[in-house]
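Shown next as structure tokens: one chain only, the form predicted alone.
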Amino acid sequence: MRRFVVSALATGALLAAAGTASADDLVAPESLARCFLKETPSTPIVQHAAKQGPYKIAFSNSYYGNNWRTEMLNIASAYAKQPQVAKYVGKFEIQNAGNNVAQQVAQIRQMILARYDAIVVNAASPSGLDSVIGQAVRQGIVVVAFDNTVTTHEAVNVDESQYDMGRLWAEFLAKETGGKGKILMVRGLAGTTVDNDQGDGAMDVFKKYPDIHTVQVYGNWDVGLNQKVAADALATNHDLAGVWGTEGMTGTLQAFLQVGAQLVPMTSESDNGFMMLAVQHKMPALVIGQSPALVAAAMRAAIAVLAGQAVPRDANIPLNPVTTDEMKAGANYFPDQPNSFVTNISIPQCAIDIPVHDVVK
């Protein structure tokens, strides 16, 4: 999902391509080239026959109740309503499964009814809507699912590789190390797909170089419990070279910072506050994080789709790594906001711009 330290310069030109992309008609096949990227050469091509619009999209939301879920829902609605999304959408619908895979079979059954053009998920589970995405696209149903993506090919699938994402954070420290010591990985909850894709995105970069070594604990993408373990490692490795971490990294920054640690080369993801204190003490960072926009690129997606264009089965969004060089106040963190904020909430690669105020409520 993306290179690994972006210039002045590069940022720069970034942000002239995404205002062209902005300009474009939301599926001019230049446009969704620049966002949607097949996750391997040989990801196949999704088109079907245009269908006239404005279209009825539903979303289907697994679980509401931590803060990206909250601004992810928020967006959702906010993005449906912008003038280059709204002359495709004749009507737009969330409903809350609550995580629930059963109820969500159910939600989607009653979308199939209520005769939907598309429905956008972000999945209870991998495997267990299969059967119902299966009914709805028989019925010529666009379904498109993000974040936690399925399994059935009958989907298209539009998420950010976590596994660059690791690599990337990887490849940051490698640089800001020289390639050698002690490196604390801060890692998230044990056993998922997301914490295994990153930790191996890691270790195929710290393999490369003989003298680093690596330290890991687990923080579940948790502030407090990040805090916890991080100060628990620096009591016994004091000779750290750097953090590679994830969700929850200010817990991690603070556990730091209240032990007079001598701070180090930092990775996160778009953690607010983690964000505020790497400026405020201009501490070596990078951030990269899974953006709740995401569903805007879905909605984009199944808009595409609906409308006779081509987008891969398997799509990577690119991703937007920020540097503390980088990290400007009002414009990627936000010191009127929580700490909890995540920070990265348009993609514009993707002509997708969401103003806080349309995240916050």
Contents of the next structure:
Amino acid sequence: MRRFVVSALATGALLAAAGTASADDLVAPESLARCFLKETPSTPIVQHAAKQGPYKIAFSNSYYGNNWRTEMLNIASAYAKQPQVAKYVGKFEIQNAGNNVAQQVAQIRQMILARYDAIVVNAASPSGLDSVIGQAVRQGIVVVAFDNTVTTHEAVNVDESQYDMGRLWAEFLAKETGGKGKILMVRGLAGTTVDNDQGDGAMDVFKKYPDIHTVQVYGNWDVGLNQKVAADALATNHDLAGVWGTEGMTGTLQAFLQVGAQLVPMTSESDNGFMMLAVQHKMPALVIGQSPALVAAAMRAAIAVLAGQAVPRDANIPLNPVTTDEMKAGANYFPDQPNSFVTNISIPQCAIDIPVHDVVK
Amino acid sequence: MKPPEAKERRRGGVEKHAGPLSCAVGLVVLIGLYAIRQPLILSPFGLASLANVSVALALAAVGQTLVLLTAGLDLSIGAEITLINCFAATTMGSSALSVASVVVASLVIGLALGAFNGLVVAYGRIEPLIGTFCTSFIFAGSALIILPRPGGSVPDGFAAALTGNWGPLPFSLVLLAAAVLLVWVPVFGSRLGRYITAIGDDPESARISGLPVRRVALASYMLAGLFSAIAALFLAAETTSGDPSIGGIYTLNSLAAAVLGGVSLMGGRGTVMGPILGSFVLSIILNALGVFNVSAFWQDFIEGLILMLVLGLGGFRVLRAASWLAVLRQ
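The block above covers the form predicted alone; next, return the form predicted together with the partner chain.
Every component of the complex follows; first up is the chain already shown.
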């Protein structure tokens, strides 16, 4: 017993030490390894000779008309000003091109001219920037793409695994339902890569349980459409055991509440509204989502490569699943923010911690 | 004393060049302001960047102008660009022969898409606004069928030939000049060009005078399709790939660039330099907003405001007509 306590204390101390180290040093190899996971075991490593800081970093964004992108832009500005980041960053600038590939190409060419050390990109087209990214890399500029990543191997890609998201949601439901019953899948936008990946992750789990049956509908990641398709599905399915859902699940949950249907375990992306309702009704839920703080992870990857550290060329950022009993007001959901607020604004494994008042401005 | 119509003609002549002239002045001022902030923009690489970001829009705007001159309107230009861009990027391959044949095929497809528009509008007697809006969905849908997500590839040599620079001379400007010299100049040196202007100026009297109104309208949409194809090939070179959403922005912006360059939305009046300079001004403003650190949230606002002002300006010119009857007749 005693030994157990001691070792627990020692582990705690170690963890604390690791915690401070990662907060202190953005480019410590062990801290980077916790944040940037290889996408596949064969993913190559990117490492260049270290450059003298502080660095000039530019962020070339494409579209910026939704909550996620707005939070992303605010997080990027806030992260660049945090002391542990600011000591590496001499100049940080954001430019938006809209969904206009030609303008984003021109914007990146202008960043090449302005001699930035690194360019972080949320791309308007996965392949359309390949040529200009090649030009940047040949000028010795580090290019890191995230969220809408790029197909060229000259850039570092930083993203979260949508397949794993779909898989974790499905595993949660399989456990909650005891591996049997009818699962309603409220999917995203048919035909998109993200929807296919999330759906594949789910089906790879569900097909292991012969007693689980799925009903699939498409909610296009939209709250209103989620509510409609869920209401339709509820009208014909009275025996649902769980709901596997992604973005827009606030609508699905509202459809259940509207008809007074028995609440069942549900999954969702990080919608504030969904989390508030889940807590209020004590409904078992699992929330995982693409974090708008991915931009900060991409900035950190750029700084690490400039500082001569190794980063996987295609890096996955760890996911942060949250179940209903782990939901804490003001920590991972925010009752004073609108329903549409994207709640996962921090990535602890990457030592990225953004206060909520920096995200809503 | 000069007869009144001579005076009228001279006023028309001045007005015809007011658009391009003010754009030229605006362009010089813009590049000057830009250079104060970023002197390297005057380097060969910088000048090529400015030319490259503007040339696709310039080609689209010249095509749009051809249709506007006949008092038509082409809302499918963006979708034509998208479709041909996807076609070129998926089929180009890497041998010189395949590149050459895909370039020729793209130009032919451009003419064919334009002919389809022309048939719908001139022979199907559907309003250009509605007709080309509908065909734009057919073209955009076909692009998604060819290339559901961005991809394809374009050989580096082809990309460098269109987007590189030789000293301070960007190849993209050479392409634009070639397109104007090989298409616009011969067309407007021939009877077709005079018919295009005549029909746009007054379709009714053109018809009564026995001009082949429908065939001329058909030809103008085909030429617009041809310019769309050149723009699409240029975009393929600039992005070394195809993208089923790449063209969307060129529809409205080509209209705005044409009007900014003094082309009348009512037909019959416009030059080739107007839309070209208008495109450069519009593209460089959008590009400079980023460089001048204009907040992300204001950029869309300003872009919309410019579009509205420019398109509103076109309407204002109509309202200045001699009598309200003339306005109502438009």
